[in-house]
Structures are given as structure tokens and as C-alpha cells.
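Only one chain comes next, encoded as C-alpha cells, the form predicted on its own.
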Amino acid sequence: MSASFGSALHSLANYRAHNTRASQEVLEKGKLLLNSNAASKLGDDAWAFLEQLALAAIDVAKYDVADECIRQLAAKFPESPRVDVLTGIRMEATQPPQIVLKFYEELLEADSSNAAIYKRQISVLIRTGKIEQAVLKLSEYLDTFYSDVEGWVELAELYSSCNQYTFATQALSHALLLAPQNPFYVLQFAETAYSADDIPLAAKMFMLAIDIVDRHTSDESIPTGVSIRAWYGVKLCCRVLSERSCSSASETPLPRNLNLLDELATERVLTAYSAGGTDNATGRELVSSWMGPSDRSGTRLHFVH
């Protein structure tokens, strides 16, 4: 085998152990094992290589270099749930919608296990804005694969979009129940409790994600990533429980010593965006201005989700 096969094969094999896409790369590397026949010679590495390769000629519009790689794999090993995937993928990118899910869809009635092809499924019916159909087959999908926290996290944002908070919240619960430290599902789930105005957990929550921030930081550290934006969240929760009278779905009961709370998470706020020097100046003036008194206003803010 010539230096330039070596050179390459060491490439294309440096991309699959970093995960690494690169797909005009992986094409131009790939094309030149392919058409001289070289992958003959890489025994079991041969399949992972015919893999990657279909999946980058997809990528960048190479559906014949695609259709031969899923060819070779085909015939090596028939009836492969691999295997059907990437031909589910290579489908996507120039079959209708409604060919696809239908080819999904006889998959799963054969083998409902396979957990690739129900992601797929969903992606199809995401892309395709069918955000309804999408929600039942996630929901079917996480009855059998319950562990899958990504899972959970995409339902609940699926039901964000629809404004359904509610739903979002129960779905993120579950989310927690499998990651309860992480501070990102925790500072969600309270920036969607905070939508569906349930007010008090919303608080709570914020508070939990600090607190998980907060156990490998020093007590006087500055604010940062998930923690600032928690403080934040408990600054808009303490206007708004000052403002009015607020109830909540989960019986959250509500902060004690509201002000003290408003207190400490305006200082908290301020304490970050005074760090920086001259560079943060505009960003410092902005957010002063947002906790001042004009912050009273009855104005409410949400969040960005």
C-alpha cells in the first residue's frame, strides 16, 4: 500500500476516533481508498470506513459515492439495522418526506427496538413541522427507552414551542430524575416553570441550579454561564412575586425573606457585569438599569428559550 493510501487511511481513521465529521475531507481521502479498491485490504476496519464515507458523500451531495458504500455494506451484511439506517439517511436526502417515514415506519414494525430509526423518524417529522405526530412517537419511543435524557429534554422543548409549559415541566422532571446535577436541565426546567408561571417553583428551582454551580466555586467567586442567568431568573421571579399575588400548579410554597432574596440576587447580577473593566461598560450600564427602580415598572420579561 502507497504512502498516499497510508496517509490517508491514517486520516479518515483520526476523524472517527475524534468524532470528527470533515466531510469534503473524508470525501476526497475516501474516494481515492474506494476507486482503487484499497478498502479490500482493511479488513474489519473496511466497514466503519464504508460508513463513514457514505454518511460524508450525503453531506456534501455525492449520492453515487453514497449509493456504493451503502451497496458494499449491504451486501456484507443483509439486513442490518446499521445498514438501514444509513439507507433511511441516504433516503432523507432526496426522497419525500412521506416515503421515508413510511420506510421508517415498516422498520419499526419489524424490530420496535431499534432505537436509530425511531430518532430518525422523529428528525423526518420535526423537519417536516409535523411537531404533533412528533411528540407521540417521542413519547412512545422514551415508554421504551426511559434512560434517554436527551429524549426527554427534546420533548420538553418540543412542547416549548408549542407553549404547552406544563407539559414541557412534566417532561424535564423526568429529565432530572436521571441527571438531578445537572445545572443546564435544572436551569431549564426552572426558565420553563418561570413560562408556565408557576412563579415559587420556578424560584426554587433557580436557587437549585446556584446551589450545583455553587458547590465547586468559592463563596466571593464572580457569576458566570448557568449561574448568572439562575440569578437573574431568581431577580424576575422576586419582581414578579412582589408585584402580585402569584399561585402555584405544583403548591411550591413561596421564598422566604423576598427581599433579602431581591437583594442578594441584584448584587449577584451586578457583581458580574462589573467585572471587565472598561469593556463591559455598556453591558454594566444596561443591566444597572434594569435592576433599578424603573425594573418596578410592572414591565415583565421572559425568558429566551
Given for the second form:
Amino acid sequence: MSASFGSALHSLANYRAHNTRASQEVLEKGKLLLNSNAASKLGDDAWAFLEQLALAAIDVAKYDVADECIRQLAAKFPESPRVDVLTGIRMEATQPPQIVLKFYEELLEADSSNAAIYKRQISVLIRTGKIEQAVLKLSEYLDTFYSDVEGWVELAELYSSCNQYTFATQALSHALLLAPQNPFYVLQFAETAYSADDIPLAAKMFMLAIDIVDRHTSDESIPTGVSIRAWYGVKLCCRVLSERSCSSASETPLPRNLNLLDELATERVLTAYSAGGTDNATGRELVSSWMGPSDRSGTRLHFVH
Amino acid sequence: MSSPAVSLYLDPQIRDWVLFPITLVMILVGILRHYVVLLLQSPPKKLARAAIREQRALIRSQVLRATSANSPIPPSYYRSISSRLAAAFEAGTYLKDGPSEGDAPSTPANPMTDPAAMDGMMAGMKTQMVMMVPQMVIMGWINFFFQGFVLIKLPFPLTLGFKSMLQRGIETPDMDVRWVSSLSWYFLNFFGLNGLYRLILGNDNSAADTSQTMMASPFAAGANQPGQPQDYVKLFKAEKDNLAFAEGLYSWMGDDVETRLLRKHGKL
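The structure above corresponds to the form predicted on its own; please give the structure of the form predicted together with the partner chain next.
Whole complex next, starting from this chain.
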């Protein structure tokens, strides 16, 4: 019995460290521990374990287990902001949104510095479809807590969902400032700029994403992941730029040597599909036929976010 | 003229009953001070949202400036963020009490009236009292009990100027200055036990003599102590100038990215 406890504790600690959301397993392992009142024997780790178990229980709708965990935590830490967040999450599972929102308002009036409650409030607003209010609250939140990168990315996605692509690029620019070496954000910026019809900016940012990712790889290497998507983006931009004149809302100049860029992009994407035997054969054919001389219909795609 | 080779023979009881007790008492009082300061420290006060916003406003421009020479964002975006921040700093939009109305120049928060700053000052004064009171008590105790005799011989020679200070209570005109009284042993311990405290209590202890470290590093003495209220109006004005500098340094990474890529793959 104690051996299984030890391994259960070990894997639970592992989940906590890596932030994995394996809720059913956490619940099964955690219930054993909870029933045998191991919480008292775990010492300081017990509270993190109770929080983890409560969240997992809410995830799989075992509300009695969650209530028990929250009760123990509230007994130990009265008036704790962290326990308040857990209570709020538990309420969100069963109560109607208006009651939950009122609960959060009261908490924020009492203590306006609790960042986690702001985030829960915004997530409830998004879930119930009140996008405008969510955007307002999120902007307010980011005005105070500027360095929350995920907050800025969430704001950009909210704007994109309403087709406000320019505002989305502005939100992403803050995310880029906070995490300048992250190529995923650069790629998202490029795709959002493309959807906002700022093609020269999109072309530059696609190339920037490739630059960041491939900085230390040789020129003979096969592009993967972010690179392929960015090279596709470059190809699309070159195609559009050669078909019609594009103005840039951000006054970005057109990239020089467009035809060379076009060739390079084609090459790089085809290299990616040429590697690895026959399973890529159909893909390769489709891609090369798409890459070939396109029809001058001028249709443009919006990137799926 | 003192004869050079005279050496006094001291009663070994002096060593047992004065030397070691003074050192022991000082060590124990130091440890006591450390724990009293720990107990007196109240947890940091929760700041209201406006206060947090004011505190973190500087971070926004610092983040912008950090990457300004190799910035990931295009010029129009950079300039709009930069000018918006500069205007906000100028108008005091981030100040916790709101921008100053009309022509009244905004004054820094008066420590007497701002309750948050008052708490910071009280905390600082409490630690000072805890440090100073035991020192005075021990000095009084030593002066009262251990006066009028010579305690130790310093291993290094000193000039005659130190005689009056180190041999207080022993009025002999020609005893070597190296023979000193117990008060000077107290001072020696006072300055020397730092190392021992660091050993016993770890590096960040409150028993160590902080005035010494302040003397050693004049830069640290000039820096703002965390308890004191910061003057955000001045800080914002300084940050505005920094923004102007950074804008001069600004350069976009995407400026010649296509040349870089083409060259790398041998097309150019």
C-alpha cells in the first residue's frame, strides 16, 4: 500500500511540475491519498496536492471530491486569494454565469490586486460570448499587468475572432516586445498582418520568422515546422505582390528582389516535401502543382488562426 | 619614554572573566537582534491596483527600450507605442492619484500624509531602534563593570593619538598604546563579528553591521532604500528622456531581412 502511495505521490508531483492536465489519472491517484488522510502526512506539499486534486475533480465533474479539497484548504488558509480562485472555479462549474461574475466583482472590490481573479472574470465573459466586455476588461487588465505575454496573445486572438486584424497586430506587437525571440508569435503576427491586408508587412515578418528559426542552421538543411509555414507565407505574399499593387497601412516598403524571393520560397518548400521517401509523394505533387504558374484570378486566402 | 621591552603580566582571571564573556554576550545579543528583526517585520502590504499600475508603468518603457536596437516590430508600431508612452508619462496618466489637474505642478507624495509611505518609514525606524538599543546597553554595561584595567595587548602598534580613546580609565602617561581597555575590545568585536554572523545566520542576516557595508560601497549608500516612497513624477520624466534616446537607437530587424535570407541561400 505504501509503495503505491509513493509512486502515486511521485507521479502527482511530476504532473504539478510539468503542468500536465491528466485529470482522470490525477483523480484516481489522488482519491486514494485523500481518503487515507495522507494530506496531514505530506507536510507542506499537501496544499499544492489538494489544489491539484480539486482542479482535476472539477475537470471530470466529481464535485464532491472537489468540495472536500476546497473545504480543507479554506480551513487552513482563510481569506487566501488562491483559495478564492479555486472557489470561483468550482462555482463556474455549476452556477449560472451571472452569479459567478457577481462573486468575482465582490472579490475584486475587496482586493483589486488579485490578477488571477481578473483572468477568471475575463474567461467567463469569453465563454458566455460577451466578447466586447471581455476585450474591455482584458485591455484594462493588461494596462496594469503589462508583462503578461499570454494575455496579449489572448487579446490578439479575441480581436481576430471579430475580424479586427489591425488591433490584433497591435496587441501582438506588445507580445513580440515581451518575448522577442519566440518565432511562433512572429509567425502569428505575420499571418494576422496578411489577414489585415498589409502584405508588405506580412512578407517582412514571415522572413523574420524564418530568420529567427534558421539562424544557426546551414543553408542546406530541410525546413521544418515554423519554417515551412513561413516559407508558404512568403510564397503567397510574393504571388499577391506581383499580381497587384499593395499599399501598406504600416508604411512598410516592398521587399526587394521579389522574383528571387519567389524562387527561393518555392525551392525551400519543395525541399521540405522532397525529403523522406514515397509517403510524401502525393503531397509533393500537390504542392508543386500549386507552386507552378498560378491563374491570375487574384483570390486571396485568409489564414486560419 | 617608555622602555621598549617591558611587558606586563596579566592575571589569567581577566581573560576568563572579561575577554570571553564580552565576546559571548556580543554574539548572543547579535543573534537575538537578528530574530527580533525577523519577528518585527510585517508581511509586505498589498498594494491597490492603481498603485501596482504606477509601479509597473516604468516596465513598459523598459521593455520597449530593451530591444530597441534590434527591434522585432516595424517602425510605425514602435513610434506609436513610444509616443503614446511619452505623452502618458508627461501627463502623469500612470500616477496612482491620477494626472495633475490644471497648472498645479504635481508634488511627490508627502511621507507624513501618505499612509503607505508612513508604514515604510516606521518599519525602517523599528529596525534602527532594534540595532541601536542593544549597542548602547552593552556599552554602558562594559563601562560600568569592566573599567579601570587593561585587558589585551594589540598585536599591531599604534600612534599615541589612540591612547586617550583605547585606554580610557587608566591614566598612565607612558604605558604602551598596545595595551588597551575592555571598551576597545568591545569595538573590535563589534566590527569583527560580521564574519561570524554570516557563518551562523547565513548571508542575509540582520545582526551584521550594515553601516560598515555602506561605508565600503558608496554606490550602495546612494541608492534608494526600498522602504522609502519613490517619487514617480521625477522617475516618469527621466523615463521620457530615456525613450527619446532609445528612439534614436531604434532599428528594425526586418529592414534587410530579405537580403540576409537571399545571401544565406546563395541567391544573391
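These numbers come from a predicted model, not from an experiment. Numbering follows the first chain given and starts at 1.
Two rigid parts turn against each other between the two forms; the point where they join, the hinge, is 115 in the list 229, 148, 91, 115.
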